[in-house]
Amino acid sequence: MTTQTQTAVIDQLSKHRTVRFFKDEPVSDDVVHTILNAARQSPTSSNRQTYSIMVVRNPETKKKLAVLAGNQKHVETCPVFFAFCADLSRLDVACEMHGEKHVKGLESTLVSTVDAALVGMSVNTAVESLGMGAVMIGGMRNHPKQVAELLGFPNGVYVVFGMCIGWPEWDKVPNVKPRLDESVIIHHEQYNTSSPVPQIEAYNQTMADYYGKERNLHESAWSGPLANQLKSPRRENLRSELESLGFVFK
């Protein structure tokens, strides 16, 4: 029996590109419905389905979300914005139906966050399969409490990340971005603890070539910006805000 290793899905995943500029063309309700309902078949832990998807088209709401995400203009200008939410609220109701209380902990916080991430990646794949484009928005975690208030969440819901979708302006879409060498990403049987410095140095040069001299990036085009970003903590309010929204970290 032969094994087909190159499929349309594999080819599509290999050609992923982030899209931040969209044509002024609508995305129909039918298309949105098809994408989301296909993605809802994504695996979830113990079939708990601890996620929800917000579909936002209202221009004023998108404008406010764009500001909360760090003034990311594409959140405002995309035709459709999705917010992928960790959602424990339905489990509260399910437990109450049987006279039980939903006891939350770190595991439930992680499970709901992973569930949201899995369905979000399925949506991204479905979007691209239709010739559309998308960009994920981690900036939704900048102000999770304000986002929750804006979108009317009950207790036990927060946005893990957002996603802008639409029909790409292809002339403004970057080429496929190179990735780190597979030798530092993929491990077989045991984690490879040898130093990744040679691969990182090679990747720095690859990324410098990718961005080009107009970005004024030197030979540390990947590790340099990361070191600058990571020298101080980010979103220091995140834990306290998520706790106020009903999530537990112990």
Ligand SMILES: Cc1cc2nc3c(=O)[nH]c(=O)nc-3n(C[C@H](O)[C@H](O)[C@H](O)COP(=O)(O)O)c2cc1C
The other form holds:
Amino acid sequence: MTTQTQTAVIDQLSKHRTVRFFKDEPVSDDVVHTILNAARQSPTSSNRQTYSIMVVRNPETKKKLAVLAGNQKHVETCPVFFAFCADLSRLDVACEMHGEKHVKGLESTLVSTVDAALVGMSVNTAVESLGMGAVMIGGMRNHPKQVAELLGFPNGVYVVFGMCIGWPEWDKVPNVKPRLDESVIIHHEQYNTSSPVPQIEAYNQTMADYYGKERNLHESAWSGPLANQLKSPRRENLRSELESLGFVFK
Ligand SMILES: Cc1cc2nc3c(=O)[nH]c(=O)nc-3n(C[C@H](O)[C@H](O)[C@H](O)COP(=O)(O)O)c2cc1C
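Coords for the form predicted in complex with the named molecule, given the form predicted on its own:
The next block holds the full complex; its first chain is the one shown before.
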């Protein structure tokens, strides 16, 4: 028996594109509910379900979140904004119900962050399956405390990333973005430790062509801008702010 490899899901994943421009068309509560309820079936570590999803439609709140995310206009203009939160607060209660204290550590920080990320990707997949579009917003980690305050979080909750969803303005959506060669990403049995320089150079050229065609930005090849970005630390406030929100890093 041969395995069917051309499924609708595989086709959709292969064509993924981030969408940052949305039509001025509403997204119904029914659609939101369907997407989130399907995504909630995502696996979680030990079935702990240490995440929460915030649904934000209020224009004032979106405006404030857009500023906190570094003035990302799409956070304000999208019809619906989700925030995927690592959430340890429910387990505090579950432990209390049995007279126990929830002892947190780096592991619970990672578990809850991974749980939130996995459900977020499931939401992305569900959104795209409906012909809608999404952009994830890591900018939610610029000011975790202010975001937590704005959204009324109890202790033990932070936004791992957000997501704008809506009906795409397709003429403003870039073509499918090429990826690094699979030989540097996928390893069989043993990690391939040979230098990735040739593949990075090839990818720089691919990305220069991609941006050239898309936006006429030939200088925006891949490794140069990243090296420029990574030469200094980012979000130096992150650890202390997440600690103040109840997350532990040891
Ligand atoms: C966790 C995460 C956070 C992201 N944060 C942002 C963001 O804050 N703003 C933005 O415009 N795009 C953001 N992106 C989108 C990426 O820039 C995008 O996925 C990447 O450039 C690849 O492009 P593609 O998704 O169209 O293939 C984020 C993506 C991920 C996975």
